[in-house]
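Shown next as structure tokens: one chain only, the form predicted on its own.
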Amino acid sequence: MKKEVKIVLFVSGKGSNANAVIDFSLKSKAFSVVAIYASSPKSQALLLAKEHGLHNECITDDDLLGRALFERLNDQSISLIVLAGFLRKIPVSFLNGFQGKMINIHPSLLPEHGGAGMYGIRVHEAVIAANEKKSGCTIHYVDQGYDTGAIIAQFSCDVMPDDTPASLAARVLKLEHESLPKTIEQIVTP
């Protein structure tokens, strides 16, 4: 039996968060992942989608600005778009059509260490440089700014005195893998 709540994942990189969401969805009755859209044809997330028999496609800024992708997702009754490491800014015209139906995960405790250019290892470098005692991830609604949408949930971990950006990144990523699928389930479950 197909699940009624359909979500799509927008990814730019490896797709480890996408993998966590797909694995969770296979056990959950709350939602189904129906497609992965990647910003690069080199994204490993496209291979992940193929492995799971999901629709997969590389999308450009023009696709986000045009009507075809928007209409296709709308016609499919997509309940939620999850930006899981998607590094492109969503145009207002696309965003307005999915207001309240698009979320992002960011690897810091927003509003700290967010904004334009703050992604990947840069975030963890900034956390360590600021001598933060805590870091983590934030799941928030997408709005017109960078990392400025309403916060849905935050999950924290300690920043250890001997942390490097890489060791902190690994700990935060593990937290993302645990928290993103569960938060999606809470959002889509009435």
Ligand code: GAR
Contents of the next structure:
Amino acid sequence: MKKEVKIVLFVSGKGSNANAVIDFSLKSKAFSVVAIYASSPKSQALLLAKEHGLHNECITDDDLLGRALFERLNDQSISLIVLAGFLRKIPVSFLNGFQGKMINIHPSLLPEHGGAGMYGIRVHEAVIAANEKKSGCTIHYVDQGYDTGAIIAQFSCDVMPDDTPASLAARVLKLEHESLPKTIEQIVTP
Ligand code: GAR
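Having gone through the form predicted on its own, I am curious about the other one (the form predicted together with the named molecule); can you provide its structure?
Let us now look at the entire complex, which starts with that chain.
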């Protein structure tokens, strides 16, 4: 039976979270991933989408500001837009149409180590510089700020005394891959 809950993924980087969400969706009855929108033509996530036969498209700031993309997603009755490592700011006009239907994953325990310019390895550098004993990831609704929307779920892991930003990033990313698909399932399941 065809799943009725359709989600789309917005990605900027390599798309390992997108991969985890797609893998989960193939086994779950809760939702289908119908498209990947990437902020760069170089994003490996576009290849991932092609491998799975999903709609894939590179989008610009102008696309996010315009009506065409907004209306297309609206017409398709998309239940959730997941920012899975998407580094463009979402304009208010776009956000307003998808209030409560857009979530982001961030690789720290917000509100610590979030905000403008905090993404990828910079986050883990900041966690280690602050001598944190715990880190993890946060899944939250998207609002007009950077990493400031209402928190849906957080998942933590230890920061080891000998961690480098890279080793911590790998541990947190593994946690992201486990937690993002399950959290999406919980959000879309009535
Ligand atoms: C993930 O660690 C995600 O939490 C982070 O970008 C990475 C994307 O990796 N997002 C942010 O830092 C947003 N502030 P991926 O492309 O392999 O999924």
